[in-house]
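As a starting point, one isolated chain is supplied in structure tokens, in the form predicted on its own.
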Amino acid sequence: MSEPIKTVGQGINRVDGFLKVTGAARYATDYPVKNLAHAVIFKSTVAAGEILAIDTIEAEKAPGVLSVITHQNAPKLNPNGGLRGGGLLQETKIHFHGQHIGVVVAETFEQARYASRLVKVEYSKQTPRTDFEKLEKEASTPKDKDKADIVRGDVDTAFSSAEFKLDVVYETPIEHHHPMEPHSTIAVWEGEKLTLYNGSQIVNGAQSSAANTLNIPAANVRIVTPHIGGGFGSKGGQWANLVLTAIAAKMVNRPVKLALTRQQMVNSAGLRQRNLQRIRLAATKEGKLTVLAHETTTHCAMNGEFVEPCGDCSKVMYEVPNAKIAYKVVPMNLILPTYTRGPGKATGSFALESAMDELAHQLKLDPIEFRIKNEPARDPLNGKPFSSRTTVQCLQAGAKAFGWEKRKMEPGTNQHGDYMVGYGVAAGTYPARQRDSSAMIRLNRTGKDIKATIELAASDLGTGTHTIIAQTAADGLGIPVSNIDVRIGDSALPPAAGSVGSVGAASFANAVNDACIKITDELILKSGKQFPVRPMASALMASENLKEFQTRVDAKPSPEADNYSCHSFNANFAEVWVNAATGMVKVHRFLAVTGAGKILNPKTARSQIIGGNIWGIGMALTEESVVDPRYGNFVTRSFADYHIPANLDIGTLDTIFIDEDDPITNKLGVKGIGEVSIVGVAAAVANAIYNATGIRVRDLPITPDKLIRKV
């Protein structure tokens, strides 16, 4: 039998693509559950204070209403069970505008929504802490020990004596995740057993959080989530709506659906917080960095702390003898911030890479040359060798492909009719990690036809998890992709890592690969034969006349990886056109060059990269969640006012993957790309705008008003 054609590394179509384009792929609220009731959350209309009274009488009498649930009748829950943000109807204290204060359950969604507006609430109001400009001076050291100051050398002395230096503040606004599929759940109780159909980036994490919060055994909770319509971190941890659906179903003794509206999303499922980042850079006249200080001031919730790690890129990107990474945080009456695509690295790279561009201009150095001059041989943070590092290759390959030699160093000198044209570059990084994951393989033979079922509690955000699992299994077993049935997104399956932090592809693929190796070893042992060449599992099923065979593996990261610094790296190139009359910015071309180990599927990988690039462009030019400091609510609550890039906003997007072999990071050498795809993007756009106009904008988004006044 000839060896099957390898599919890993090939850009095959998504194996679940047909389901999606025909509408057959089921998302959280697509399951045909009988006797379904509908729930609508109602929320606090004040940002700080306490509930004095809730009058639900009129709502309870409304047509179709089955129950109105508030703190007065909600069951006792565990507020420390693992859900984020509060809002579990366990207290009367109000921590932020839009906090959940009740749920209406009715026969239809319309009836529940109508009745929710009939609830009357009396508050004892307090002055809310919602004005960051006034509160930032109160910021103090975070409680999180991982955010303690990191200091190397003597930053202050070296900075004061430096000839070429920069001391500036960069600002990024609050952003929201806004996945295409808002958070939604169907809850079904069967006795003491609970099934939650819910979009969950970490399937087993959602299971344990729901169980702990409900005070029931994890074995009694099943999470079902084979398809997710995006999450970007917001569905990595679960929020109160998950458990509120479960208690609503329990109280009305029938299945319940609860789907958040787009407007409710802004204060129900976290956000990327506003960050002020002070950067101090210093260098010799030859362009060698002597100082890098990155100090972030941000905000958290009144009832919980989360601090985005904006200094992470500054820890590892450049060789510098004197460095400082520090954080300060102030509590505010806003919902708890959370992980958002490229957490810390997306926002932190805007500050770091903009500052590198500024100092390169001051030194009269090409910004690519400046970065390469300061390339570290080892991880500057811990002295560990890099398992592999492709920053220089990314910069050089990108410069050649992009036509960087056409860039004019002097800003504002490249005119094209009514437009000023500029080129910008920025680099970035994101950790590469594998996490514990288990996988089950079941082989079945009918005549000469051998099929495999792969089972693990992985999740697919739309990134192509089904496909890369099928490709990995096909190559490991020696059967076509069409004969692979991938079953994921169910906590009843073997536990697996989540689709978060760019660990999904590496964890899932390595677990499946290990399972393929194990099942082949077991089949060889079962045969009792010696083989001159290691056979494929598919061939053994046929030669040994086996109808079925199965195995399970519990895959773990390689201990060797802990001795190295393992990362994906990139370089981003932007060409912008700025209208001299209006200040409107168009990203005419964008190129992302990425070194991320073995690329399992170039087609789905490219989709991941351009998706991150588009978000980074939106971060640079349009995205901003605005708080009304008088009341603490968001005035940007839909896509009518929270502006994300549309098709006409995006020019030509190109991607290049650096050929990289890194078996140290994990056995397959797979690194994540979902997060690194946004890192450095906003800085590349901002640097291009400076090159086009000579105007340095340090606060995002770069809207026309920030340019038109000076153009």
Contents of the next structure:
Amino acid sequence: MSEPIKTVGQGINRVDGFLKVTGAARYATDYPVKNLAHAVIFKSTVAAGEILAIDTIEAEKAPGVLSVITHQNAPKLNPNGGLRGGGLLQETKIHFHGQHIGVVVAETFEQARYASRLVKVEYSKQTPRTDFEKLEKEASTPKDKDKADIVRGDVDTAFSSAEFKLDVVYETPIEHHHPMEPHSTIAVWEGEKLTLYNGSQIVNGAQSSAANTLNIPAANVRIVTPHIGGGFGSKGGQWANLVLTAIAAKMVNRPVKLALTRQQMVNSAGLRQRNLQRIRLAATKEGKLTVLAHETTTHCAMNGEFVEPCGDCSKVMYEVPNAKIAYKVVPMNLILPTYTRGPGKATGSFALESAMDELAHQLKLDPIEFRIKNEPARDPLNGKPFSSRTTVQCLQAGAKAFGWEKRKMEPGTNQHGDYMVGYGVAAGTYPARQRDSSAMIRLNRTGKDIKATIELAASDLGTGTHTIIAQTAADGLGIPVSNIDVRIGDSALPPAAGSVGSVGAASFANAVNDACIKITDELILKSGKQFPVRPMASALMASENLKEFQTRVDAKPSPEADNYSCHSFNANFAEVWVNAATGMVKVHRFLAVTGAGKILNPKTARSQIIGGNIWGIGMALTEESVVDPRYGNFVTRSFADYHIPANLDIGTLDTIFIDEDDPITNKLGVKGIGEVSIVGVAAAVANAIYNATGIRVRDLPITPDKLIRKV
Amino acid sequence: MRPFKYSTINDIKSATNRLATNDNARYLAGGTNILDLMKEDVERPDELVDISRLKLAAVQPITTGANKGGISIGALGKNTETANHPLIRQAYPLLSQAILAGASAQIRNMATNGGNLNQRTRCPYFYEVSMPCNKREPGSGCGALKGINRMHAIFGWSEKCVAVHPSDMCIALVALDAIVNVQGPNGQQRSIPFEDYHRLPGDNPEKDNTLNPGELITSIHIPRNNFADRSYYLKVRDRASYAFALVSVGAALEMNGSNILTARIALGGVAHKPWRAKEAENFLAGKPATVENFRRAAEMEMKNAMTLEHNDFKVELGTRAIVRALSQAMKGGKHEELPA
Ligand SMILES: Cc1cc2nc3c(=O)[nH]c(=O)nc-3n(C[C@H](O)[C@H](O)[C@H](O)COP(=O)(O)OP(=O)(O)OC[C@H]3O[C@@H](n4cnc5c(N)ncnc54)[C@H](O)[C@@H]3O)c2cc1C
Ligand code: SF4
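I've shown you the form predicted on its own. Could you give me the structure of the form predicted together with its partner chain?
Complete assembly follows, chain above in first position.
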């Protein structure tokens, strides 16, 4: 048997690509469940206060209505069962505008929606706490101990005596995840057993939080989610809609489908909070950093705290003797914020990397050179060595590929007709981690044909999980990818990590790889033979004449990794063209250079990276969720108002991966790319706009009005 | 969605009759606006009269009457077909550019010309039934007046309503002195100059236009003109496509040697109706087509603006946009491409 071709590291097509383009891939609401009833959630129209009365009489009489569920008749649920954001119909108190206050179940979606509008709700209203500009002063230290102050050296003294310095505030607005597939669920009860078809980034987490909230054993809940239409963090922790579908199905004694509308998404599944980030940065005239203080003020919900870690990049990026990372948070009548792609790093890097650009300009240093001068030898936070670190390589390789030498040092000096052209750079990082994951391999042989089924409760957000699992298994077993059946997204399968925090690829691939090693070991043992060269599992199935064989592994990260600081790193390059008359910005070219260990599949990896880049460009230029503080409601509730970039906004996108072999981070050296792909992007664009125009905009998004106000 | 009756009709008379007998019936053309509004419970008709079968889609030269030599555009022609029609592209490129600056290809494929005129404002308060809005619910107050009004009007607004008309197509039509032809329930026909078609909010923001109940738009006429070589539609927006205008400008020039014979300037995103910049136009008539004159004309027009809390930028942006649109018109009105 000839040596099988390695597929890991090859940009093979997605194994589920055919299913996707033919529409055969099933998302949560695509399951052809019989006898479905449809549920529509209705929401609070005040942001603070109390429900005094809910009159459902008319709604109940409306055509097709099966049930109207409110706090008055909802079954008792455990509000601390692990679902985020409240809205479980267990209380009369209103914490935010759009809090779920009831569910209508009817024969059709349209009937349910119509009836939901016949419900009359009487509130006692309070003045909502929704004006961040005013409340910001009340912010105090978060309860979350990860957000306690980190202080090194003496920031104030060093800053006051510094010659080159900067003390500015960067602002980022509320953003929404807005995955293509809004949060939606089908719930089916069979006796005590509940099946929930529901987009879940963490399959086992969704299972346990649903079970805990419903006060039933986890073994009675099955989550089915083989394909997810995006989540970006909003389908990591689950929200009330998951369990409201289950209780609706119970109450009408039929399977129920509940799909949120786009408009409902703004206050149903979290958000990225608004941040004010004060940066104090100082350096010697040679360009050595002396001070970095990164202090974030943000908001959380009245019914829960979440603070995104904006200071994280500032912990690891640069060598600096005097440093401070601090947070303040104020509760507001808005839905609970949550993890959003590149949590804390996407936003934090905008502040840090804009400030680095500003100080480089003061120092008359090239911003790449300035960064390289401050490259740390070890993790500045804890003194641990980096398992590997590619910041300098990313910057240098990127500069060469991008034509950085064409950048004009002096801003506003590169004019092309009506356009001002600018180049910007920004670096970024995201932690690399592996999490516990189990995996099952089943081998089946018919004649020469050997098939493998790989099973684990992993999830695929559209990132390519199916594909990288198939590749890892193919190489580990010596079986072609086409003979590998990947079964994921089902809590009935061996438990696995989630597709969150860029742990997915590392956790799933290592678990599958370990399982391949284990099954081969077991087959060798079973054969009772000695082999001069370690055979592949596929060869053993044939030589031992086995029809079936299976094994399961419970893979864990190596404790060795804890002795190191393990991160992905990147450098982002943007070329922008700013229309001098209208202030409209076009990102003409964008390059992301990433060092993320082993790239399992460069094709799906590139898609991941450019997806993060596009969101980052949106973050820089267009995306903003705006609250009217008088009502606590968003005025940006659809894609007509919440502007994600359109095709025409995006120029050429290029991706480079730095070759990197890091067996310390984990056995396969996989670091993860989903999160890091957005880190540093907005800053690269903002820095390019500064280089083009000489205008420094410190509050995102950089819309035309902000530029023309200052030109 | 509220239960409603759906009826199809095959001739204009049946259509107008349906609306004459039911105050709460609405025409359904491409449905890209009215269906969205019904889903959000903003529009609540109990009957939709589907007019898409009416034979009112043609784009054709006008061969008789006062506007002979001009062009007639059917109310039920699709936005896409109208924009790409060879006669429109050649003789009325401003209209073609304006239509193509709006919405997305998919929406333009569905959207009709009549529906475009009658599309409703995009004010986010209008779209959300839990917030006050005089246009949706007269007397409930204007949510935008003291609210988030970055996208709202700087000309002609009232305390009752500060919304803007969202159309791009209408900016070209008002600049080109188009005429809206309508037919009422008793078969009577009217021709409404485009400038008089949409209205300012005054005390009745619930009324967007001057149509009488039941009147159906049958066609839009554009008189013949000499602007084809020098016109330009500029739309400034938050993203490069698929966004409503912060400010837009439809500009057209007819020259007499190096002097301007006639200038037409219309602004979008600034008022409850497509806004003709008459002061600027009058100033430019007879003057040399210089950037200096364009700027003076623009400033003259924009000095009358009344800004709200969040939209003062529209004055400077509008000024620049007028200058740029006129300059581009002088250069032949082609859209610029960035170099590769
Ligand atoms: C996401 C989105 C983005 C958009 N962006 C833009 C943009 O950037 N610029 C822009 O200009 N437009 C934009 N549009 C609006 C779009 O142009 C309109 O929705 C479309 O033109 C309406 O045409 P329709 O045929 O679908 O109208 P319908 O939705 O069928 O009808 C709209 C209204 O017109 C009435 N009506 C229709 N035909 C007639 C008639 N012949 N006589 C009398 N009344 C009639 C209907 O009763 C209804 O009240 C956007 C729309 C969407 C959904
Ligand atoms: S501006 Fe007009 S449409 Fe908007 S809230 Fe006020 S009244 Fe309603």
